[in-house]
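Encoded as structure tokens, the following chain is the form predicted on its own, with no partner shown.
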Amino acid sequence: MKILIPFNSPERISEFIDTGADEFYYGFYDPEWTTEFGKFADLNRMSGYGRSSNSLNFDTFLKTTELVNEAGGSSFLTMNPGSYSKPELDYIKTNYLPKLSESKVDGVIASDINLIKLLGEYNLDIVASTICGIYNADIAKAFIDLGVKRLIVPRDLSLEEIESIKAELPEDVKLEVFFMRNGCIFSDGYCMGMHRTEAGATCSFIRNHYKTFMSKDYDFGFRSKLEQNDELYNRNFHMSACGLCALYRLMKAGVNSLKIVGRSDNPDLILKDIDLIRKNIEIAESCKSEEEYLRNMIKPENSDFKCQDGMQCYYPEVRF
């Protein structure tokens, strides 16, 4: 199993490689394309964030991909946005695509069919973003069928589910799951919301706004369920969600690839995640049962607080 991480730092390749990071995701930003199209035409999926989350301009971008290459390491790029205009694309294939067809990337993460099928006329590697909301072995094998290579499968699934989509799969065809840091209460596959710094997400905005809460009948222990239902979620649900438990499964399972979430994170915290992991993946391989693994596994270390109600948990039917 490889450890996918999310990349802003080309200064430190070594170290996460050294840790046991094997696979780097990150994006650009192009200040021509935001006078072209302006600040809300986003290129991936967390322009919004500007710089915070996309330190590389193009050219930079392609150098990172060579020195990534050097290192034994394998680069995605980012370009998941919701969709893109007819403009934007045209815009894609004439600045972008001839470049990166040249260049040492393995794979471009991409939701805008009309861009995979354009990756594929470069002959490009395709990755169907999870905002592909790749939700069972039926829609896989749809973008499959338009060349894609490698799926990121959403973060709501169940390791059922993801075992069923993966056990359907051809061979050549990799799945990536979800499994370090942020998660989120919506699925990205239905959720036409904007990663942006004026107003962080939808998902964050539902989160902090007040609500008041609206029934036909007052009922006070039906409005205190309600209450205590959204605390709940809104101060515990993936704030920084975990999926260790579930590693032995998946790796059973075949997935080929664990993603750490966070490209606007502290790099020193991914560091500590790339160390976790790594060591949880040589016990699973030592184990000879799921059993044998969570007896054994090595936990966060405020598991006090992330293992206590399942609330962080990204596949919490390992412990419940």
Second form
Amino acid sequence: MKILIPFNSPERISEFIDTGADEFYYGFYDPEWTTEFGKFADLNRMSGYGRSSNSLNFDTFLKTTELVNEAGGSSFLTMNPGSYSKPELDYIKTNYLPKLSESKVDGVIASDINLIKLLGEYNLDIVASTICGIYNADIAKAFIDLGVKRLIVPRDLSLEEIESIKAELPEDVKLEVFFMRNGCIFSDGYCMGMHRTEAGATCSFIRNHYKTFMSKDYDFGFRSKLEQNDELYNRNFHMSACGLCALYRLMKAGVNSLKIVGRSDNPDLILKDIDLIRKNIEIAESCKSEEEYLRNMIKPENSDFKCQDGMQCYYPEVRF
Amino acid sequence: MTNSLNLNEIVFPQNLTEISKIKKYVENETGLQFDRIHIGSNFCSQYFITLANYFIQHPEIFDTDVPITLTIPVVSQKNLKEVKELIPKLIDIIGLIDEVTVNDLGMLNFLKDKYNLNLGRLFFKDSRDFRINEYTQQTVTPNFSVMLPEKDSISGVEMDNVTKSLNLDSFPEDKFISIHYPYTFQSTGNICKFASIDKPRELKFRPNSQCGLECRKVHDFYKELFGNKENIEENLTQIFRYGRTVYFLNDDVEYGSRKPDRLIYFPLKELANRNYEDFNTI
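Would you generate the structure of this protein in the form predicted together with its partner chain, following the form predicted on its own above?
Expanding to the full complex; the earlier chain stays at the top.
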């Protein structure tokens, strides 16, 4: 199994690879794009966070793919906003795709159907972004028909559903799953709110602003359950996220890559996650059963908090 | 331009009566006249399955001759087989369904050549954000997926008013445009907060978990100022979390020379928290 990491610090490629990372996903910024299409036109899902999420320009991105390649890693370019306009697609075709097709990039993570078709014309390997919303095998097959070779399934799917989707796919189609760092209360594919420095994400507004419950069922018992549920949802649920307990089953299901998220996160913390996942992959490979793995696995740091009730789990059904 | 009534997500077995009564109730409340009704769900397969089974058992509630659009949500893997079996049954039993709205490529492939299809609002991923007033005042040209392989199978599209001004001029002339109003959906997902109200702590907030349609009992309402700081009361944005989905009130939208062919009215204000008895007062 490969470990895919968010990447924003080219000076640390060797450190990441030596610790156990195999694959790197990253994007780039382009001031000319912004001049042409305005500040709300995203090149990728994290463009609104500026250089803290996309530290490279297009030229340094291309050079970095060479460095990653020389170090033995793979590079995936994120080009996954909800959609691109026709003029934006024309710009991408003229300014990026010819050079990308000659670069060392191993795949382009895309969500816009029009871009997916274009990438195929330039013989670039296409990864269906989580923004595609691949919630079932029929959707997966539709994207495979468009030329996609690798799929990222949403983080709000159960383990059993991921296993079931994988079982229906052609063997040469790779599957990538969310595995470490951040959860989400909405669907990546269907959260159309912006992710920007000045506003954060929609979920932070929803969780942290005053609201009124609109209900006719206002007896004390219902009100109490409502408040408790809301408190857990707003203050506990997916403050971070981890899939370590599901590793054995994901390995047996044939999942190819475990994704660490957090393109704006501290690289030192990413390194710790890589180390933990790599050690657990080795443990899983040496185990004969899921039970044995679950007994022997290394739990995440701060597991007293993280592991108490499934609130920080991508796949809580393994334990609860 | 015609008006249709969006009963997706908002009618429940616990309060359903004859569709004609619900239609008349909303018409009385709004002053609008509806020549089409939408049933099903854009956002939730749990809701869709429960309601589809109810409709199959109680076809007599469809007591009008108003045509119906059936809306299919994006269905999670565990429910896919069941939903694919329910769709033809539902269409057979409710003879009024003459359109189906799909929200993903898999369902589009499954139903193409069988029914008159619309691309649903989840196909259109143009940004929208009630918090960013500068963007909300801009004109947006939605990107119809002109290279979509199945475009010939589609007769219409459903979309949201993502900002205060929508340019639909570049849309293909042969495609029927429907716009959802007065609420724009901003975020949705497979995890339903309300579905967990009655669940124990360690089973809360699981994706697409079976529920008791708790969205019938409660929704969240927010009111915040994001734009003009003068006339505060007039400029407050109304935000709703209803079921799995966050919406904001976004009426009074301008269009270019191409206007929508149909407006799909979501009666959240009129129908949320209403009981069977309310509809019988008309």
